[in-house]
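For reference, the chain that follows is the form predicted on its own, supplied as structure tokens.
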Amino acid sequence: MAEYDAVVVGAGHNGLAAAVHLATKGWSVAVVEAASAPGGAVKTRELTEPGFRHDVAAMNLSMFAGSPFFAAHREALIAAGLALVPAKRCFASVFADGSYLGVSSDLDETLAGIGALSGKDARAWKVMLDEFGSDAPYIFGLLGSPMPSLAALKVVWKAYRAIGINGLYKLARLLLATPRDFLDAHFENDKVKAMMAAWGLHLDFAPDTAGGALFPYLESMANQAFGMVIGKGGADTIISAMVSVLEAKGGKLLLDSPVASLNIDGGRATGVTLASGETIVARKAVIANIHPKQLFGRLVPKAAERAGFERKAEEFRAGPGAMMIHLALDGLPDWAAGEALKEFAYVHIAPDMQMMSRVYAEAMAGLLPAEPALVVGQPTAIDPSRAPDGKHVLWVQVRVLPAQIRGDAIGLLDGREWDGVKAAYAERAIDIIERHAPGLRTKILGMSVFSPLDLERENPNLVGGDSLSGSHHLDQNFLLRPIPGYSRYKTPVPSLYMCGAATWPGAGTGAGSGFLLAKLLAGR
């Protein structure tokens, strides 16, 4: 029987995040995981050809390379391999009538972009991105900061004394709105509009969804000001790092390791026992980097004292499905908008706002959507060294889908079952795709399908195939999430704490969780 003064379930990077802190703090910490490799959501593998290295869910790692967690342990990881790769050409979206428009870290371009569609939107985008310098550390803050906390509340001061009351009722309102009315108070063209509110899909944001605005601008002024970044070789540049650190400083992984119970003595959590038999005993803490629905729904034994909160974990709502599509290409496709496109790290397939909101409409209603959203990766356009010489991988998102099919908006596929059904659908969105990219079949060497169903079983976490692992919607957001009193990380049993992106704040690869639940245990 090991003892350490932490156990972590889930080597995921918000667990690692939470480890590698805690180890540098001087805590003895263990990392179990049920998986034959870390990472979670953020792994990197040969799923078609051998030398092609997909990444599985997660791609972007703008969200990681502005990290407090990666500020404040750049040096070591950097030694121990972390490798990151800029995009000048972020992201661009695609339109029917075959144009494009992208946002590239080059101001001049993207303003050109705008412009030849808008002179007053060309002039709203600069005044927006010189906004965003002095409201970005309020928000970023914000989004840093546990909820709620002193910490949370000094940055609100900090804004009303540098900005006023004005300055924050214009943040109040950026946070509750929705895409279509941020979007259409500061532009005029539906094209602009559409690139922008894009963002709101790769979360759960419809055009209309009330608190959908923040992240659309917050990526399209990020990666205006400081581009975009994929891990070289791989988005698990950063897994492998994190486990090297935390190895170093003497904390341990367990991979194949899954958990059959946690274990509570005398009311509060003391360890876990793997299905091994083993039992690993936690003298300060135990931190759950797992879906709550996994955790009390499997891991912590049923209380009659807990049952309100069993019943609001249960209830925790998940976000949309996705499907992954990995492909294998003997070359980038052509795109018929332009040559241009070749270069950008992300190719949007939402080509209007009417559209965004009809597929949103159609996954919530448990349909098959007619024509989804597309979020076309191209990291060989980023970093050859992910594909053999002159090969490159295409990374597909779908979104967004039902997790449960309850049929086919256009009466095609009859199925209900995602296994039945994935390799059909997989072709619906690879003819889109193709729509604007002539050609793009005759290029594919090899393919990789992952379905809602598949994302789950790769990493439980993912229920129905959510990616966010539960909605953002406001009422499951900042300090309602995941579950109301609950927002800093504890839960009902002392000693047991919560991470990862159904903990503030959220989704994506910040490392935020894990990074603030860590530091609030280390008191620093």
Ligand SMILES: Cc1cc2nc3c(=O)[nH]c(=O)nc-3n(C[C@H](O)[C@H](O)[C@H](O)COP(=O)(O)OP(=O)(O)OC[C@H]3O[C@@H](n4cnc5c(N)ncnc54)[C@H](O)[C@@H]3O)c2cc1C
Given for the second form:
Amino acid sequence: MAEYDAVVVGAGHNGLAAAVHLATKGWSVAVVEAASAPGGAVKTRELTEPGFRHDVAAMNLSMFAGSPFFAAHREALIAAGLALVPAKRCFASVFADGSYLGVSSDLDETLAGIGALSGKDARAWKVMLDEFGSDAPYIFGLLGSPMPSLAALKVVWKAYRAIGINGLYKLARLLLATPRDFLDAHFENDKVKAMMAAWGLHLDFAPDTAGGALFPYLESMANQAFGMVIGKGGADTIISAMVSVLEAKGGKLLLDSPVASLNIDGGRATGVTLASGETIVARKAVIANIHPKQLFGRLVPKAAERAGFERKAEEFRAGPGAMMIHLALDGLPDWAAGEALKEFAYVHIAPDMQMMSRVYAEAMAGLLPAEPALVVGQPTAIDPSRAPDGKHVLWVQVRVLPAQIRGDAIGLLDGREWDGVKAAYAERAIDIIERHAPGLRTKILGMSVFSPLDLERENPNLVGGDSLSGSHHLDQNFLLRPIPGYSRYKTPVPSLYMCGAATWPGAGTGAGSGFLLAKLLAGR
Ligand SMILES: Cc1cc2nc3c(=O)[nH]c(=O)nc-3n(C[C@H](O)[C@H](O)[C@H](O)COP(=O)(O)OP(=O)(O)OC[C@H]3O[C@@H](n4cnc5c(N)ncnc54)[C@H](O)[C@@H]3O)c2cc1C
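Okay, that's the form predicted on its own, but what's the structure of the form predicted together with this ligand?
Full assembly next; the chain just shown is listed first.
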């Protein structure tokens, strides 16, 4: 029977980050993963044609690049082959009138675009960016601290000393505001506001959802200040480097090893049993990088004394679903709004706040949205190594979608099951891109579609195709994530800990929860 200090269930990037940090601190660690490849929502595969490498889910690695985990293990990870590629032109939105507006890491270029719409907004953008310079350490300080914790309190205290009570009130309003209220307070032009608000839909924030202002603000300002990065050759560069560092420190990764149950002895977690029947013993900690619903619904034996917690784990709400469309292309889309759009990492097709509110309301009502919001990623515009010479891949995220289909907002599709509907719905999304980039269809060499259901089949953490592993609305965020009273990674079972996107600080490739938990366990 194999025995380790810690057993990590799930080789998502958070589980691997925890494992790398613990192994670096001298712990013996095994990571057990159900799938045949590590990475969870960060994987790169030839999904369409040979030589075309597609990021199956996450593509944008800016959160990883700016993370405390990367800062702590940078040297080892880079020596293990981790390589990032910066995008000069980060993100843009196309609008119904055939124009576009984008954010480039060249501030003058961004300001010229905004200034052409509104001189006042260009000045406001510059002011916001300057203030971001002073506010960012406190915001990222909070996102990088256990919640709640003395460290988080210290961040607030430092902020108070530096920016005073009015500065703190301003930050509190930013954390609580809706995207619309925040953007209306700072900008006058609808296109500027729509360009920023589109980031709310990457999480589950429609324009009028409280708590939704932070992400559009952070993404807009961070892209402006630091640019966007993607992985060289694929997002999986971070995964293969973490696995190499882990193995170099004596850690073990077991693939094709779904955990069937968690072992509890004398009231504490003692290890896991795999579907194969093999048992792995954990002397100090079992770390579950998996969704609380699966963990407490299926893997941890039910117990009367945990019934309240088990009910809350069951009630942990998913965000809406997403669909991924991967295209192998003969050439980049010919964007009607401007040739320069070919150079942007992301082109958002979410042209105004009205449509963002509509798509969200339709999805929440169980309807296939008439016109979903699209994030069109162009990784090969930045990293041509992902496709054969002169060819490209397109990464299209279709947001936001219902997990359970009750109907079609425009009454054209009658299916209620994703397997039957996905091909036709993908065509609806491609029609939208075609409207903005005529001729796209003639460039398609291959296509692979993941419906919300397929995303969950690929990775059970993506319940109903929820890319966030749990809604980020205020009642499930900060010290309430994933379950009030359990935001510091502990569970009611001693020695069993949770990390991952379902836990604070939530979804994204920032490796936040894995690193925070490992530091708590290792004491540094
Ligand atoms: C379509 C999509 C696009 C995204 N785009 C971006 C982006 O561009 N940028 C960004 O920052 N974030 C993005 N995200 C979010 C981000 O990728 C995730 O929040 C993050 O990768 C989650 O990592 P994790 O380690 O918490 O868990 P996961 O990556 O979900 O890993 C969990 C792992 O646990 C394994 N597992 C589950 N059950 C078991 C079991 N019983 N036994 C063993 N193993 C098990 C799974 O197979 C999986 O490998 C995207 C997410 C999706 C789905």
